[in-house]
Amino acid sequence: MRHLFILTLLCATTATMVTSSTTAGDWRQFRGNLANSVATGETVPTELSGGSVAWKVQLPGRGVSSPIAVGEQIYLTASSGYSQDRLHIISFDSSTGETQWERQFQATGRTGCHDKMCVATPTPASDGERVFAFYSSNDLICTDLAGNLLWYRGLGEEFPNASNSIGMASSLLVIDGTVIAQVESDAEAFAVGIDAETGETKWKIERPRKANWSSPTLLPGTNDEPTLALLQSSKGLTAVDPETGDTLWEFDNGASTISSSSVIDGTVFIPSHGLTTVKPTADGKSIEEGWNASNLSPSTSSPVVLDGMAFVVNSSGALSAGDAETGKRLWQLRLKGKFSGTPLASNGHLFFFNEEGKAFVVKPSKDKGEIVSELDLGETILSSPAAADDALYIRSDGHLWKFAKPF
């Protein structure tokens, strides 16, 4: 490791008293605790309207990142300034939307991005004790839940060739004390496992040199096998031990560099030549390939699996449902507009937000999908929703909304 350095806070608001307790309703990283966009045990409102908006707060900067939830706090990142070199981490009270604290830092890496993206594109993560914020500039910041800076890694300064002109988008994954980051571009590409407590590098592995905006996914452990991190690239999917970075198995038939894989009940749904499934063997050292469905082809949004059905949205905004056991396409439903964010699955429904800010709640069955609620938020939305404590959260460049059932 070249070095670990700490930057001075530019400004900070006074932190209010916060709790470090966590609850079963936490949503700790991109696409949820299991990184598959399924909000198990949550009952979020299926009728989205003005009456279901619990609160709406203004944000200090742009962002494509999604909110995360730990206990009674909602954490979000943003970037601001002419060059988007001001990095924000904000904590909101989940009940009121009141800002609990905000920290700002100066980016140390490249901040140039495509207009559709911004520096605050990767979603932050938490282990329940700390918040890890990552940015397109490859700045990686760790605070405690009260906003106190614990450590800071300038991966953009350490590895200046690892960037691209569009911007970096891969979100963090946290497994058992290791923060995993994929930093992959045409010039330099690697993945690192960083000690959550100290910020020091546990391992670093070389990755295929090609621009990659997908995010790592989690393969839950079993009684005999540990939880693994799944790293996706144009070459395929690699399962690595989060403690050592050692490779356990590989799928080498290519995969998307934008949408990410999802895991449900031990089966991995990979955006590869449409959608392809694989399942690790009993010894966890190889995989068995399942089905491939070229007509289930996700675009930017990642696949989501719910109630035995796999769902993908193509570049035209058409939602396709396939049988999760066989890959047979069951039906299609035309939604409106284009989608950058991945839908969220909860209490038998799917929650979509298109790029124009229109929300759709879809009730799927084996026979059809039915739109049961629509709402126009009137702002560009490129992020993915989050769910915690029976509430739904979504952000735009300007605002963060909470939807909950009225009391």
Given for the second form:
Amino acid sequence: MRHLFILTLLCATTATMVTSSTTAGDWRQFRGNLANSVATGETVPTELSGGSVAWKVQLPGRGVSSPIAVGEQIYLTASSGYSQDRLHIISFDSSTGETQWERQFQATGRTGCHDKMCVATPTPASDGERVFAFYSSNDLICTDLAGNLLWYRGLGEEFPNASNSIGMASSLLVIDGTVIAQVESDAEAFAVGIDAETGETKWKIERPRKANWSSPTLLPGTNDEPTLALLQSSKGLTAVDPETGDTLWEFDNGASTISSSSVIDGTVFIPSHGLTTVKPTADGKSIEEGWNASNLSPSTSSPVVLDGMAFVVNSSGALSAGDAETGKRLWQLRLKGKFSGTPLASNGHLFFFNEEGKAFVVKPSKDKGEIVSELDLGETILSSPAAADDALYIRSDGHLWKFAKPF
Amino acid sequence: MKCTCTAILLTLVTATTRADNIEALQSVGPAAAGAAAAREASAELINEGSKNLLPLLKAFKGSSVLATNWLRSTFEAIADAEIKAGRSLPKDELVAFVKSTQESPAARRLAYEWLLKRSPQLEDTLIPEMLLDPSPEFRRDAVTRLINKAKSLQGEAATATYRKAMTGAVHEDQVKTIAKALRSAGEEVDIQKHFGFLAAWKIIGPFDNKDMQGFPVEYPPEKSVDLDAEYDGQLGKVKWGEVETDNDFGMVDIARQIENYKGSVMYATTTFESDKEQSAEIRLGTPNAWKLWVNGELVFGREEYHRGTSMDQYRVPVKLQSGPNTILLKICQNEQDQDWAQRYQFQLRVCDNTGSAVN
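Next up, the form predicted in complex with its partner chain, please; the one we just looked at was the form predicted on its own.
Every chain and every other molecule in the complex is listed next, the one we just looked at coming first.
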């Protein structure tokens, strides 16, 4: 049971970021710019094979974090050392895979983790001008795109009881100049909004005191309503103003502390009692509940919505598809192995990587899901893929791969 | 003469500016305090190039970890630019710095790793001398070399090499490897003593922790440690008793050695004799919630249950007085029903910041 629990929490590594300066082709946080794992406008290769490997590079340390893409640079974090107290940020040239720069830092907070996790579990984020790297030790590091340190927050040192002996996994959310971090454990729990430019605290709010590995996601703004940060916990989901930390609305029917919510077309798909949908009301101050489907129950992976279907993977590797409008389960497809990472959706396909390093490309329809490509990378993969400029990126504990269509 | 004076003046101004900039990096604090000044200072130092490498390393000593991260990133930016430009780092100065054990271990390690990028052969000359280095990373490398060497030897030669390796080992995995080899050779190994685990304790309880309400409650042992006292406990009168562990890693297993009182609080106390006033670390491993007092002062507490445990799970900096130091530990068990949540145990040791036992 405990083993299952450990496996289940491992890839609660979601990060989100949104900014008006987002560039097409960028993938600025885990699960993409809109934090829903959908790579809109990308045509990544659907035939994964040795021929589609553009490059593969060795990494200087371990990591469960996902790569992000800004312009022609791919940024990734890693951790190394006997105590995993060495924190790395690496920038790669997206064309060649060559390291452009690497910086190392000394963790200021606790670095103890379950063996399967590591200190570089949260995914970094960017606002297009800066890189924000976050770690299980609660070190929050901001550099410019060239690797120059801009500010450093040792949240583990400032709040030494906000840690988890298994490890912390929640990633960052960046909205219009505010870096939002959920730092939630049994002993102390809070969320902070940090000024992206200065590193100073804009706001800090108390959160439910319980270990939480899920990550904040975002509800994109409309003409009348601003973009909101959605903070998930065992209690449910809280929508907060990213500028002030003020609560706009709450969903209080409980939610996963591992997988995170996804938002598609204004509907929030929450890992709650299986899968539950809510939609904010027109004034943006409350929500209307939609459907609940107990047979669409995500495990570690977060739900993904594509072409009117909601997809979840359970703890035994079964992919379930549900109708995104009604919650009715449409079909199931047995994938091999266990999955910690969240699949990526692009151009009518879903891209999965299991814990043993096997990749599956699934083409879903309303009737069935079909595996159209498989590839064994032969290394443990607990992270989630990223997509940028028609290429797919995935990292294992030791390597980073780029997949692209051969010229 | 005029040129000489100008040169001296420029040198002084440069040195003053450098000192000011390095001080700006050293002055950063929590909550991004000083970050704006540090950004400007770092940019200037980077712009001035390799002449700032050694001063940046020397500034590590006495700086906070937060500040050393600013020093480190500035150093790396300069070193990276130098190498990319095809220039050499000041090898002799850096090697001398690496050898200077009075300098910051983290700075010495940083210098060493950048040296290796161009001169990997330095590992063979530097590391063998670092078995008892203040840096745990250097020690680890030196111990690794000895373990590898011992594996290639036989009989007394192998045993002697393992013995030597043990003198520098500060990490659990290496100590286990060495101890296994030595014991196989018939050698006695006292891992408890090697790591500084405290094995003999006085213990009292249980006190009430139903619904996890006992963590903040000040039961009588928190007010004063009176080993002759008797109190009202959770299940009746309680008195201090003795518990001792022969576990290699100092594990005191309350559940097995006493009883796994569900929803309970136990207190354990012992005395540590320090041969001088000194800074040290108390390192604790426990899956249970805990509070720790040293000489009557609460030094840390943590209300977390069953999120795993490991050696050195918690590192608590403390000031030890010369002579006896009273250590009091409050250890709380919740009412978990799961089979994986039954452990009620702790291991505690006193060491320096390298992980070596202190006396």
